[in-house]
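The chain that follows stands alone, in the form predicted on its own, written as structure tokens.
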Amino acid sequence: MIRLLLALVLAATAATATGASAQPLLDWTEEEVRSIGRHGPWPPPPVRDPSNRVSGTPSGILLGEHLFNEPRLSGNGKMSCATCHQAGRDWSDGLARAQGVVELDRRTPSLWNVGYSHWFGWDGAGDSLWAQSIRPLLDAREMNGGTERVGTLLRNDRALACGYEKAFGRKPGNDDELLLVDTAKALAAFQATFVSPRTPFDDFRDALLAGDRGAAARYPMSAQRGLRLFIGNASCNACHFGPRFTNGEFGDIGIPFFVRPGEVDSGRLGGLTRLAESPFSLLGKFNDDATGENARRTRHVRRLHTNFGEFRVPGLRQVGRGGPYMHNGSVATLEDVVKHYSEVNPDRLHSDGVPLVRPLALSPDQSADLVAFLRSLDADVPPRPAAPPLCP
């Protein structure tokens, strides 16, 4: 009898310990599972830009990596793309506002997964990644390099000239504008390789779809509750949907437009004006896609007054590692981001636009759960190895 009682006690103790170590799993509906499934799989297949002849090519990517880290592209010879887009800071700089030759009005965006986008920059003034890469090279407030400086560097630097010839199949000639565009295309080829790693959310999503309850139950309960809010009552996935957690478009979320007294940032409205004026858009002569099919979106986009104050909807992968937040770096922490959406003032939304957000009025526990979910979209990134030489 004593042995039987001891066995029952040991069994009960083991069962209690097992139960304590096992994570519970929410009772997900079929509709919720389908919604969660649409946020994957991850990573997606590699992307190739038909407007960029060196997109996806090893020689183009290697040349782009060297150029990305090349300070001689800047006017003062001290600033490269990597100055603001730092690998160790998730391809941003951790500053509220970017610092070029002067402090800028917008935050340096992360470049994670940028190759999958179809509009570029906070205002969408670029319709290709290579066109967007030209802007900081020329902007007097940023790198202040200039077209002639780029061409001279490619012609006179033996390693870069060799890398250029390998990538483009010709020596760098005397057409400085063409060399500027080709530099940007190599930069774009390199940036398109910045694909963020898999995250705890991805493991949960895959296990849930596979019906593996044991594996799915390893996902923390707080993150599960936050995910349910994200796809449910909070409707965050109305804009942040798909594997990259963004629709790739623009919206007004109640962030003030004023940059300084008497000056505003018009956002998408101004971006569309710059796009229409750019000689480097997909409608121009530098588009490598002879069919012109990839220019359809640019051809049909319309500049509307409702675009005033709209800014790009960023992807949320690595979001917990990428603060400060919003286009102007005005929100310091992820907790503050959730607070903004919980308490957003509808009067701050542009009156002519269709409201994308509403005050969520989250409780403290709900806010904490939503933050826990967002942090489950983060993953550690191993250090990048040094780039091999262009021409050994």
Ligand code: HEC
Given for the second form:
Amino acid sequence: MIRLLLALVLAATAATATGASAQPLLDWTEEEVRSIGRHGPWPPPPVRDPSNRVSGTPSGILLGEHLFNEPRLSGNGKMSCATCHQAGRDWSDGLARAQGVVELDRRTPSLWNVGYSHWFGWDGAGDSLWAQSIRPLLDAREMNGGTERVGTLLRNDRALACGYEKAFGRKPGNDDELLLVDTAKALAAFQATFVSPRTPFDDFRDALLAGDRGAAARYPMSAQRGLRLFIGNASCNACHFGPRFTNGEFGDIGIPFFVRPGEVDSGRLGGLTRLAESPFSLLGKFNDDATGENARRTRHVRRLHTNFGEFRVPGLRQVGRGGPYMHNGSVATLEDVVKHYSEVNPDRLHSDGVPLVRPLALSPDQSADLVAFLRSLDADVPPRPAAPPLCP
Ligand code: HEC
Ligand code: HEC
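Next up, the form predicted in complex with this ligand. The previous block was the form predicted on its own.
Up next: the whole complex, starting with the chain shown before.
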């Protein structure tokens, strides 16, 4: 018996010494493997947005990168998109609530993989990436830029005017509103290139699907157990579904929606009102898709009272590198997020029908496993080289 134990210890030491992992693999059922497969492939195939004429074009993307870092688009000349969406901070800012001209009510979301969404903002007030990019330019509490400022800058700055002509095939004209929309379309083309790197989870998924047990067993046991919970008993994938770990829709998980005493953030409900009122939605004249096919979602969406207090399901790639969490930054760490799902008060949820969220009452080990899984969705990001000049 003692000899057997010794042999086991030696085998384990040898495995560590050679770098080969002796970690076992959970017994994954076929159904589980299928479910895991739906969280890929990664990276996903590139998308083109038919509502945006410069989507996917190198000249549009380059112009967008310069505009993204351009503080002259703001009222005080000091704030750019990159002030809040920082490349070195996974396109967010690390704050609980964004700091614009004043402190805002919501957290700056990461922009990783944003080109694959169909609703934008925590409340879904935007139905295209470019429409969503107009909002901070005009919002008095954010960049407070104004339509005229954007037009004047594009016309008068030699490099931007030249970059604009390359991207749109015409010189910046006198229609300030059109220049505002085109600015947003270039910004969107740039942001759609933000695709997060492959992660340990992606290597595991591919190995599992390929039947490569050796490679799959390199994925830590705790992450495997956490993944099993995620797609199993905890049903996290009911909402955090697909390659980006979001179904792109909205949900209520019981995060308080009071902004300050007596004032609420109505979430999706208010977002749908704003969407209906926006001249920049896909139903408006700036949609570059003449068929109007891509406006189907916008045309059919209905405003329901259950939309009150719903917020967009965030994607979970790179989630461990971010935080604080939730639309209002009210949850500090991933451990606290898991605690929230473990202890959530069902009375706080106002969903119709079968509730998707219920208190999970996880053990400390289960909670740690779930966190280990979430952290396996993170990958290091190489520093970004500076943008090449617009018109050398
Ligand atoms: C003051 C900080 C701040 C600045 C500056 C800022 N943003 Fe944001 N951004 C936010 C916040 C906060 C939200 C969430 C908005 C909401 O849901 O109400 C957001 C949301 C977004 C989204 C939606 C992301 C998603 O997943 O739905 C996009 C896209 C975006 N911003 C792009 C931009 C662009 C482009 C600029 C520059 C023109 C910009 N932002 C400037 C703070 C900022
Ligand atoms: C009913 C749909 C739903 C289910 C089920 C669900 N989530 Fe969420 N999740 C959301 C929504 C919606 C938010 C954002 C809520 C907000 O900001 O108010 C969120 C936020 C999060 C966040 C914070 C991300 C960020 O960037 O702020 C994490 C992490 C997370 N969920 C993990 C999980 C895990 C783990 C499970 C399973 C235990 C789970 N979720 C189950 C809908 C869901």
